[in-house]
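Consider the single chain below, provided in structure tokens and representing the form predicted alone.
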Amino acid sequence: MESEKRNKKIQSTMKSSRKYAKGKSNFIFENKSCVEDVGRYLEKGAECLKSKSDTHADESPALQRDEGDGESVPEMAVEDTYPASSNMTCVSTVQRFHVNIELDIMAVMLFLAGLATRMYRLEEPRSIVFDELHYGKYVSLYMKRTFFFDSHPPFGKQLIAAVAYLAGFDGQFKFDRIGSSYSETVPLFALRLVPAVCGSLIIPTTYHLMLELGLTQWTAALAGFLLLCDNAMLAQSRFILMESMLLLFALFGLLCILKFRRYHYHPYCLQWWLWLSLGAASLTCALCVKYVGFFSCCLGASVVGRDCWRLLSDRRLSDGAILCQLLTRLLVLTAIPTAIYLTIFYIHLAVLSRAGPHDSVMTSAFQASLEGGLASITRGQPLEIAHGSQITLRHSHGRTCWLHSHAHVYPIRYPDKRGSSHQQQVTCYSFKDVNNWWIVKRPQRNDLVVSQPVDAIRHGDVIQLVHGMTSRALNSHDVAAAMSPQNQEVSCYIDYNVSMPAQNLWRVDIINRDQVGDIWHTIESLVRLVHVNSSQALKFSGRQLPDWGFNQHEVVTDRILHQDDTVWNVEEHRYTKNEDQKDRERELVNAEMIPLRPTSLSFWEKFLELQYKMLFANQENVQNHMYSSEPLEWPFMARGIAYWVSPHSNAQVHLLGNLVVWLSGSVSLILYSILLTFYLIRRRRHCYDLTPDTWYRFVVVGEVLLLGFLFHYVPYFFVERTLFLHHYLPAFTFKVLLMAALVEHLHHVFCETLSWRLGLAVFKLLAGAWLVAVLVVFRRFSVLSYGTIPLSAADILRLRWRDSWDFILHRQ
């Protein structure tokens, strides 16, 4: 009897597990052989029970309970209900193999919809669209292994370049201007494929992210639908642009970090390591696409930090266990990002080994390490600077320019009525020029020819610098500089036979002599030239001279010695062979070095210099772009961006979002903030309007989504550069997710908290109308996202819903 009861209970357990599997929202496909194994397993289990019922009747109390109590048998493995000896006898021959494949049909549908909208006529328009001009050019340089400089990391460009390489792209197409047609040899589909696929994957990723936050499946689907129907997200995913890759890696990394939080009470298990490592890797990839991915990394770190804060309150853990967990997390979140970041730049520098148009941004040593370009000029030149050396002095950090002079003099008076020395102008010139050459001279010697053995210049030596073409010495007087009156003017001395004697002595200060030695070396030595009379350093001020200075950059002396703009290095160098001035001038004009051996830099030297240039060097930036916008304009989409317009019709690509989504998202931000403040005040008064679970979800949404919006939006108020609408897309994504979560919360308030049927009905009606409006606006403005349909001027004007939207029109 007892064995029969056990069989019935086991069978009821299997039935309840089948009901549970059928009741799940996602589909489960089971291996047929596994089900047959379970059947055979049950039969053997029944035989085992029958044969062992007498000897082991009292060894399975877990299944013994009063009949008719209405409790279901907990789901457990069959062998767990028997002693070990019984298992060894009866179950040891059973082969346990079970595979579950879970397929969320909603996520699949969202992905397919995203793929359809992003891949539709992907090769159209077959012209350069907006920043394809830059990113396409970078991909071409990857194909030719030519060095380029970009202020953002290279990972996104590397992904596109890898697909382009597999598609046979040779990089010969010139990305010369926006609107130029692509040639037939350009695999445009392959070039645009990676951003399109990443844009498609954003939709199901946000769906799973919302589920991980504890929201319902319909809310997650709503979030995916809103991003699917946003025109700005669509347009940004269809061209050779970086934002779709940035968003995908950021959202997937955040999803992994949230999954990692599941295992708060199960540290060091496989899933704990997996999700933490994947989260760190994905967020690092976002950083390596664009540096704004740093904000996503900060968000992920805040989520992990919040989880660590919860860990401290667990009294079951010892201090050692908590410290071990904290150190382990810190190690993973440091080691994996560092390894990925270094690997990406190692590939970048290994592939780009040839000189190109961008290498002038880098130091002379970096340029000389590349194949061709400066390396072909500087190879074979003398290493040691000596009396009689002909050199060009390059500003080492920041803007690329060379110490320069010409026969023109400073004006007698400046517009502000200040007087000048009226001496020969000294500037910093951004191009190679014969007037960039100077001759190093010992003050006590009159000749300018290098003797044998060479009289090398050392750290601390006092020298004169004689301009090669005019034979006038570099000089400085106690006269205010033209554009920087707080500094002292630098000139080449002209003897006007007045009471202003020459002050043309300079002390050589080699600031990296610990690495290169006390002798002044070509390229390698970083020097600071200190004016002997005033103890001020020769400095690039960064100011641009007016027309009388040919718009070149100002050079001054500054009493603050230790700053980057006072550092110079010798780039080109040769020894003077002729004393005659005319012969020297001919040498300077016809100078050409013979390449002997390449200059080499280690990966770490190149990497550190490139990081410095990318992160800290002041790069020129367009300040008055007609489509630039301010952060305060973004939430209300006051301005768009003209990406491309057809030369034959008014067909065009214009970056505009779905106005319904953008405006309702901004309203949602305000409403969520008001509700959060209201609930906090009420809870402070011990008025608990929400259940603990509802309140927890509401707070978690704020901790992740509202904080994500703030992380990606607020920093732009402190950025001094030209900004565009597409910079808002990461913050916009979190705003949309917050809006979907707020819709679920309001539904819960009407349905559960207030139990107001009429209010719930009105809410559902308004929500339905809102979704229809989202779809209608998306459909209407999709012509500006695809740019494939010819439009008339009247069509364009009908799409201009706001006066601040500047569309380009061809009057016909």
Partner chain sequence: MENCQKINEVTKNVKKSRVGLEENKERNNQTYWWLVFGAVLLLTAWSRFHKVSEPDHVCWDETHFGKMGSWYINRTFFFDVHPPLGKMLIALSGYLTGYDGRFAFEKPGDKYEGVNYVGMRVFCTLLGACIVPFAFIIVWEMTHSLTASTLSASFILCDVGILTLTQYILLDPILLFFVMGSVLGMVKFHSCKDRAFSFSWWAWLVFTGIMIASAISVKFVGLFVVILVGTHTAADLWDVLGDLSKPISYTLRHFLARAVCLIFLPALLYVIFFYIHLVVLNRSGNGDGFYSSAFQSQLEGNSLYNASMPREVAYGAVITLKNHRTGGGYLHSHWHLYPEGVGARQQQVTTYTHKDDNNLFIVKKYNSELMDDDDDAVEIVKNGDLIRLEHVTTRRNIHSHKEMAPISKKHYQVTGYGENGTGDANDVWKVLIVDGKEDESVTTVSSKLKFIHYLQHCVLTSSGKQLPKWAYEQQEVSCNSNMRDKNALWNVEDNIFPKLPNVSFAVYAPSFLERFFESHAVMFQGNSGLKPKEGEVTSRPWQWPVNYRGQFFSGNSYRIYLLGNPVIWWGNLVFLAIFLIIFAYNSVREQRGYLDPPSVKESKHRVFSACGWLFLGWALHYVPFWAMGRVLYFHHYFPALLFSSMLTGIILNYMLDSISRLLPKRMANGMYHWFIGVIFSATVYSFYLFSPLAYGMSGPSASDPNSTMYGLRWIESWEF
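Instead of the form predicted alone shown above, give the structure for the form predicted in complex with the partner chain, please.
Coming up is the bare chain, nothing alongside it.
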């Protein structure tokens, strides 16, 4: 009886499946045989199931393998090694077997469809599209092994660079501006290949993910189809951009974690280890493509965490066994990510060994460890700062500049009527200059020569700093600074005889003396110069002086010692040999250093510095970008992003999603929340509308997909940076999956719970119409995703369905 019912169900799904598959073939596949394949396998599956349900519990694995095709064997091998232990799982294996055959054909079809859409005329447009400007540039720098600084982690760029390297890209192309065309030597196909393949792989991955959530293969295929037919996903996968990789790793990681879940009751088996570590690895990769991947990691962790919590309630296990399991998971989930993260950065730093344009972001030590650049200047400098050392002092963190002075004085009065000391200006100057040189002097000695043995300066010593070109000493006093009145002014002391004595003693605080020792070292020692009279530290204030200070940056002293802006280090250094002031000046002007010994930093030092800069560096913010958008606008797709426009015609690439998918996704999000609340309230009143099985599936979907959406969406409300529509894509993916799950749930409700024929029919009709609408809209807007077809102004205006969409039109 029961088996009959099940057969019926399968037949009905088969019918709908044929319909659905045919509908699809009209648009994407010309290959009819493929569709028929599905049908055939379906029938096979049904037959198989029928025979199986007769024999019921003791099914033979051999039979399964007979029925399956070659591709599904490895999948089933997994099943074979773990014969079902209880009746319950047995039934599910039966169903899963049925699924397995479907799954591969369907997944392969989805993948092929994805490939076909993503790779179609991949090399067009043959010009720089949007952020290819950045990512392409980074890839070319990888080719040239030149160091660059980016606040995103490097894995995505490395993948693309690896493929580009194999394709023989030499990195010589200059990525100068969006829209300029690629030269013939650029293997554009190879550069765009990785994102496109990843973008296609996303679709079968979501398909499997949905199956793993306990949904039917048709729902899973629906989810895949919706992602396939989204224009934003398409456009984002076709160019050298990071999102498709990020999404693939995140979704695959989640899939692994869900597969891992299946072995909840079989800890420590091979699959258990495999899926757990694969999941951890893949999620870490997502993190290493963009830091947004962190939210995916959180989602994965929350799924594992929930399982752990359930595990606790299992009274059959002893405390020790549970502790052991928890610790193993914790170990795997920390060790693997750490290892991968470090490896990726190790490769990054090992490959990029040459000095390049972004050096100045890093500290002197880091720069000196790169080939060329600073290293060629500082090599062979004396190590220890001593009395008589000539040095340049660099502001270590944040903006690159050197302590500077010149023969100009502070204006007597500022515009706000405050007075100044009228002494020689001291600034922080962002360019190399002869006026950046200072001579270190002990207060009690009067000569300025380094004598043997070298009188090295140690932590805590009090020194004076004499400006090389003007021979005046660095001084500070209780006069409000020019731009930061709450701080003291710093000047080079001129004695006007106005009862304002020199206060030019500074105490050297070596901050990292634990690592580099008590003696002040070139480059490595980070020092804080504390003014002896006022106990305030020399600080770069971040403000720019007006014209009278040549727009250089202000230097002050500050009461608060412990801050990044009070940290300085010696960059260039040599010993003074000559006592005569004129000779010294000549020496300063003509000096050139001979490289002798390279500075080298360990991986750890470089890694930690790079991390610090990546996470805390003030990112330059593109304020008021024309196509930036707000998180609230995303669900309704109020704005797109113009990626590229052809210089000759109105052909253009514009990031814009499939409006039908986006809007219905948002609606389904709301609908799901309403239903969830409704069911919860009903259950609280002990009215159980759903069967436990349906309810469980409904909740699991919410736990993974709704949570996934929230994890990837809500944090953006607290982000200060300029945001773009493509930041929404991870959240969008989860939204689409939730929508597919909701469709199945509604179908189920109409079918089983309400058993309301008319409703079901209407629902099916609506769903069909909706799918057709998705396809139609996809096709209409695909011109904007591909950018290959020249459009007339009228065409563009016809596509402008919303006033807030700003397409680009050339004027006649």
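Heads up, when I say rigid core I mean the largest set of C-alphas that superpose within 1.5 Å between the two forms. Just so you know, these numbers come straight off a predicted model, no measurement behind them. Residue numbers count along the first chain shown, from 1.
With the core held fixed between the two forms, Phe431 has its Cα displaced by at least 2 Å.
Relative to the superposed core, Pro692 undergoes a C-alpha shift smaller than 2 Å between the two forms. Relative to the superposed core, Ser664 shifts its CA atom by less than 2 Å between the two forms. Overlaying the rigid core between the two forms leaves the Cα of Ala456 displaced by 4.1 angstrom.
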